[in-house]
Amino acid sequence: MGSLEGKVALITGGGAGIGSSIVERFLNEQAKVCVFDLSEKRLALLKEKFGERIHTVCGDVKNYQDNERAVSSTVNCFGKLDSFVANAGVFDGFNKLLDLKPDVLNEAYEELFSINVKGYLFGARAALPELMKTKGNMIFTISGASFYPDGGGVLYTASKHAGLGLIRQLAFESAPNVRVNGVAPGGTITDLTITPSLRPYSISKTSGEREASIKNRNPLRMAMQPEDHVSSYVLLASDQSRAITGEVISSDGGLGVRGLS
């Protein structure tokens, strides 16, 4: 019997990266998935893997009657929603704040807020009603850029720092019905995003580049694949995380003992 026997959850960005290594170890576990998706290559993709074990909704996140359509077409074909995981996201490539211009840097914000911060406020805004009937939880992908300076540029980071703000609060917020949390993955070798008007500012890196900076910034000298992750997401998902709310997993090779070294 898997630990999510019985669930149903709903993954944004479920697609590609950490969010498709989700899906797959949730159907494992035994839960009913339904993937809210931008991309209908990949949404096709996973359903041409798993068949009807999934159910998918292509929208975007930036969208409010995209979520609520994302919710609703959830719990019409499995009844419920148990867990809301936002995981949709997009990357800064680095960019520092003097490199962009007033113009770039504007524009990017709007890119990149839109997604990282208002996405995960419209998603729980939309989840939240039957969240409580089912007393269910919210997991959310923050990163190591939520808590150190340098897993991204000045927007990534703040971004990241806000989803940790936006657990806290809806925590706070939604006891003692519904329960929400986070798992903030270190350096990934993934396909994550550059926001389009930050790419031509951004310098591009081999893989084994990226893989040997990865490597270098966590006392695991670890460069994570997205399967490094899912467990902690299945642990907050299920009945033995009933005790947990508020908190934060750091799945990052042990950044917050880096030292001085």
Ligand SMILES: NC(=O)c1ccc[n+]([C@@H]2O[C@H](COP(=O)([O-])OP(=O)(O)OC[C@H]3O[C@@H](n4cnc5c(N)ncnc54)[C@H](O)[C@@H]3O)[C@@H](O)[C@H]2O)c1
The other form holds:
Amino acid sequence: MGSLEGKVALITGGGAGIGSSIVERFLNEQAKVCVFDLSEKRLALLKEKFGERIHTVCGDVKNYQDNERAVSSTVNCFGKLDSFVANAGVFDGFNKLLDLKPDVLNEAYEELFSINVKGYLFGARAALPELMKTKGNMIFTISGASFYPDGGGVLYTASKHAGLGLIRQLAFESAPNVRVNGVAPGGTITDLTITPSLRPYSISKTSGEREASIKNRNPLRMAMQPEDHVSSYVLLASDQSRAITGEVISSDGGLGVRGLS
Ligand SMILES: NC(=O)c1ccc[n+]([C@@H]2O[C@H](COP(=O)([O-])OP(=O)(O)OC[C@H]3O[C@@H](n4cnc5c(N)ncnc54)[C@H](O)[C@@H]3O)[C@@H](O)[C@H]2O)c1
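Based on the form predicted alone presented above, generate the structure block for the form predicted in complex with the named molecule.
Shown next: the complete complex, the earlier chain at its head.
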């Protein structure tokens, strides 16, 4: 028996990277899963791979109506919602504030915050009424950048700190009915997208360079794979964590114990 047997989950950004590993593991744990993603192509590939075991919704987390459609479509298909996983996110390419021309700031801010912060907030608002009915839970993918500098540039770090604020306030507001927690991955080998307006400012690294730089930054010397994080999501989605709310599992190779040298 899977630890999520009988549960229904909605996962944003489940088409690639960390999200698609969560989807696969939740299915292995016998959950029914709806994937909400921008990419029709990625959703079609998931459908081809998992067939009737998953439901897909193509849409943009920036739009409130799309979030509402994802929730109602999940409930129409599977009858209820137990877990909402807010995961779709974009990156800023490690750009420092002075590296950015003032005329790109507004666009970059809008692009990044509207996915990494507003997308989570909209998804939470759309999902909450259904989660209240099932005494369910929300899990937000945040980041090492939610706690420490230099896990991205200033925009990404600020957006991921905001994600931590969303978790804490929503855990407070949603108790006693709905638990709200987070998982904070460290640098992970995915194709995390740099938001369009910042691409011209960003230096692209080969996959080897990326792997080496991630390994050098954490005490466990790991270039993490998406699969390294998924057990944390399973725990937080399952009834085994029924006493846990407002918490974040750091899955980052030990960023908190880096020391001073
Ligand atoms: N990769 C890392 O090093 C890392 C580290 C810490 C935290 N994170 C966080 O993990 C999450 C997932 O990152 P990833 O590396 O797996 O990214 P990814 O780019 O590999 O996958 C993201 C998925 O989200 C979808 N998406 C993007 N914008 C969307 C939108 N507006 N609406 C709906 N879907 C959208 C994409 O189509 C894609 O399928 C993000 O929140 C990211 O900030 C990533």
